[in-house]
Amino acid sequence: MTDPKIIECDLLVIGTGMAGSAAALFAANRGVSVVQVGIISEIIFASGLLDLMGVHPIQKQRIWDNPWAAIDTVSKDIPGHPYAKLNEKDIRNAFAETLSFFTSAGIRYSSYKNRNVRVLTPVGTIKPTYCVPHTMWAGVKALEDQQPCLIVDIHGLKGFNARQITVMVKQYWPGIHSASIAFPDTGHLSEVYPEQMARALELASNREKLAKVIRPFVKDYHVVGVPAILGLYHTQDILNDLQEKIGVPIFEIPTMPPSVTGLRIKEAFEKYLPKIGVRLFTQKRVLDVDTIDSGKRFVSKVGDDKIHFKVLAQGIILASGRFIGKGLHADRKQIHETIFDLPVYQTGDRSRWHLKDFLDSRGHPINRAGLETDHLFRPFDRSGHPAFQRLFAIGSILAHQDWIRMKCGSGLAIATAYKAVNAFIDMIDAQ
């Protein structure tokens, strides 16, 4: 039997979600050769929205309308929170460095400076957010100005309820109403799915009919709120020609995951990171992890249930997420790290994870678990100091946030990777 081939370069990024595609980006953008490994990705779980700080505390549910306060106030907090080994330059650079990517990709993102923004949610309620795609934003806008706005929804379509929106956010936005369509040649279906709308929307003969449908509804209403099905690669050419056609702004709200404003990411990562260099491997993992000339370089061993390959690399930035991503597994007893079999923080035994109330308002112990690092983002091993030289962990797999009540996950995934890119770099000049 022949030796699995081997394949070298300078930094393994270990996650295809977020945080791992972030950090892809940051390093193949600096010229560092990449290997990226990963198999389930969370972006098809993504609402699109880009969140940088919302709430905290989270038991006291304080919203806020500036992020980079609400970062200052966690960082003296929760001096363990990763925000807390970062600084705001590097944030805003992490941020503008990937907004400039998606913008070459073909998604626009919109936002305010220094204050976040408010969305409809697919369930009726309002999340606090930093940035919205270009697509959201007559919503965001009309929120504010509270326009006379009408939201529609699709038979067939589950999860997603005008009626139900517009009944939950009438105190706020008095102006708010809603209409019930069938989208163009779906009447035999009993479900439809986004996905498969966005696609039949990239013709302009289904975006004739979908806009012949929506038009007897607008009446006196300034815009329009649709689910997020506004295609999935030529979504501002789609936006601006159904715009023109019915006559008022129109804007996205998310939809139940798996969304197409998640899958709009995922395919932007896989389509451009290989075209600046990143050897991008999905749906394989890393099954094993050695180190060669004393820890200074990295042996892992790739596949699936079987060695396809071996990457030979100088780094490894984790980001492998928690339990979805299979960075994290939790057993009777324990968490555990699953590929370097690194000390993860949990509160006490499994009795202790999670709270009697589902929907406490402390948050569960359990999200808060994770991976604890230095300065750099270098996890630490049971005597507590960085397991590796080179190693690096980002992402939700840390310790001490909780990024969905918080309102953090993707401001933490870009700025750690950022932080970890740029240390490794200053590694491997220093030598």
Second form
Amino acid sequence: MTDPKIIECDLLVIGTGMAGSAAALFAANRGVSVVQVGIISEIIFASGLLDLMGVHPIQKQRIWDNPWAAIDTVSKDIPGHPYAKLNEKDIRNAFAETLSFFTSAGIRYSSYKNRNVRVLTPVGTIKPTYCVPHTMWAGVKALEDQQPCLIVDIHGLKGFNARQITVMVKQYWPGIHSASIAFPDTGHLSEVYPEQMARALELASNREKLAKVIRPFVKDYHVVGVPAILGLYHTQDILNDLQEKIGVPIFEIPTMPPSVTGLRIKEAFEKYLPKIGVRLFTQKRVLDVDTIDSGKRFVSKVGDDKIHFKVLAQGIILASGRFIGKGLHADRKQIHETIFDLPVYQTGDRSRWHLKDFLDSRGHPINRAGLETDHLFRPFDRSGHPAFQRLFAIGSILAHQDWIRMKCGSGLAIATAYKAVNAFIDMIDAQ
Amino acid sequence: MQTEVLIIGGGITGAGIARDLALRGVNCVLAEKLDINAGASGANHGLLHSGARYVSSDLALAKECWEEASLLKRMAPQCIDNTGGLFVAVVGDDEKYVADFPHLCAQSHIPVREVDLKDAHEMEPALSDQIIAVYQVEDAAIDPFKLSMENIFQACEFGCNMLRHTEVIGFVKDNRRIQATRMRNSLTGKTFLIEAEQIVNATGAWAGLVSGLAGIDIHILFSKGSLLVTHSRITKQVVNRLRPSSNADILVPGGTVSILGTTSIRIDAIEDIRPTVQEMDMIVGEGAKMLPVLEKTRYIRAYAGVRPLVGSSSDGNDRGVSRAFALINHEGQGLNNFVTITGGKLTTYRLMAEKTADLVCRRLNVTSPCRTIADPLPSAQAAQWTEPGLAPRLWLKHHEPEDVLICECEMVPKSTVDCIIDSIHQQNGQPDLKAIGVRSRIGKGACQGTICGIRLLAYLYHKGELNTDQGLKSLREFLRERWRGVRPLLWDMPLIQAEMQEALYCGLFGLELYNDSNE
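Form predicted in complex with the partner chain, following the form predicted alone:
The next block holds the full complex; its first chain is the one shown before.
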């Protein structure tokens, strides 16, 4: 048996979610040679919305208009929160660099500088977020100004009903109404899927047909909302084309995962990260890591059920996520970190992990479990010191945050990636 | 509203009484404060006892179980999976009990057969290699939801009126009679009176609370029992631990899953009963002694019910309190048109209903005899969807091209949801997520409602079944109900599932930012 081949690089990024991909992006932009490994599965569950910081304290359900003020406050109130280790300038720069990548990959984003926005969801609730795909921006404005608005659903698209959305918001958005259409050439199908429609709309002829179906309903409405189906690759052109054909602005409403908005992000990372030099291995996992040179370099075995190759790296960024991403695993007794067996900040025994009410506004204690780190996001070993000089942990695996309830998932992912990559580069430069 | 008999409680006992009375030509109303089988009838093993479990503690009950189970296998075969059952002792179990067991069974004329250990392993490969004795009996699995629904369907066909979400809030008494019963619709808040000649209190663990409204004291012990549902079926037959009744003694197959339980924990109050983490760990640990795979298998859901026990035990152990039923006529307590039926077993529900109906009919001077002893229970199409594995079987065999799946984990299509919606309307109900969940496998698969909850909600709006913003409340209630059952089981895969659910419902929808009051 031959030894598996060895790939050398400066930095190994473990994880292909938002945090890992942002880290790979920042590192590659700075001339660092990067290998990125992970199972691309979670990212297609992404909604496309980029939360920065929305709710704090969560038990008071306080929704912040200004995300930067919210970050300031949460950093003071929860000193262990990852945001407490970051400054506003770094977070802004991290966001700007990420958005510029998305723009080059064909996904334009829109936001206010210092203000959160509110977005209509497919169940008719309103969610606070910071930055939205440009295809959703007309919806943000329409909700703000309560413009006369038509929500359209599509025969055979499960889990998306326009009437449901409109009756839910009617009391504070009286000018909203619903219509139901058949997507062109799908009359023979009992079920249609967002991805299939998005691919169809890449063709101008299909857009013409769709516009023709929607146009009679538009009447005096100022704006039209549709499920997120406006293409996968040329979304901006498709949006512009349809708006021109229909005569009013159009906006997308996120759909249930796996959604087209998540798929666009997945495709952007998979296609454009390799273009800037990231060696990306999807559908692979890091099975095991050893250190050599007294902890200064890492040898990681990569594969699936068997080892495919090894990666020799000077540093590792661990962005393996929580339970869905399999960065953390829980047995009946406690929570473990799955690759390095790093100590995990625990939140009591299993009877204390979750509250009695799923929707309890305090948030489930287990969501605060995770890795504790120093100010450079180096996870601690059992003695409370950085476990390795150049091992960093970023994103949702970090302790003392509740990204779901605080609406800070993307912000945390991007900003912690930014700081960890810069810290790694400083260390290498100092050598 | 007027009727001859008001039956309070829509569990299996109330359903059985409604059918029995309706078949005798008696006009009745069945009122349930929540929905069908909301109490212990919907939170048990689904075990049709051969009686063997009670041969050492209560010979009369053992015999009663044997006779009723044999009768039900003929009268309601569509609700029963005649699996057979094993009693299994493992190293360390009381050998005297093991030795006495076949003789006690014989005394009660309950068929029992000793099984060679090697044959037992062939029958059920999941059995531990620590087993020391195995006996085969005629236990079976029964679907309590289907059973209750089919009883109610036939009762309604014969004129019974079913009121869901209708709670008793008081009685208007005159001398030795209840003149009228004050009811409240819990959805609308509307109150109204029902004037009935006879009132049957079939509210199980709630019997004391309801009789208390009439000024009558009944002493009931509450014994909480928790159970777990496995992701896949572990054994072909029912497997009982061969020892005096204790925790986690029984594993009952139900279609494509198995149900493991129970506990017996004395509690003081019966609202908001939930299975706990400690109970789960104890049940898994004990069950694994018979079937080691239970230590590692995936669990999908847990639930807890309350056994109403009438009477008391000598040693303070509720396992020692009789599981026999109690029929109380209340004449000695000053009421002539009120009766309480409580306690008992799912297996003996028909007998309980017969005895209650006999008493009520005597008081009404109705002489027609009980028909449930000889007339088979008719199948009802809308009642069949609770069976695990049925919907996928039918779907894979054949479905109309225009039909689509609402729930992919359990393969429940739109056509099934339509059938259930129609049946709820026929019984004057309004379909919502929970009501459809109770009557089908929706929300009971691996995703525990994460995906199908949203799809079903959108579908109810599409059909015009929902027209206002009440859908959000319906969704929250559905999620809370599912959560109650998964919360103590959140490790490994189910924890990942729960994180996905929270990422979707809270992360994307922000549902936690809505309060019940501002819906």
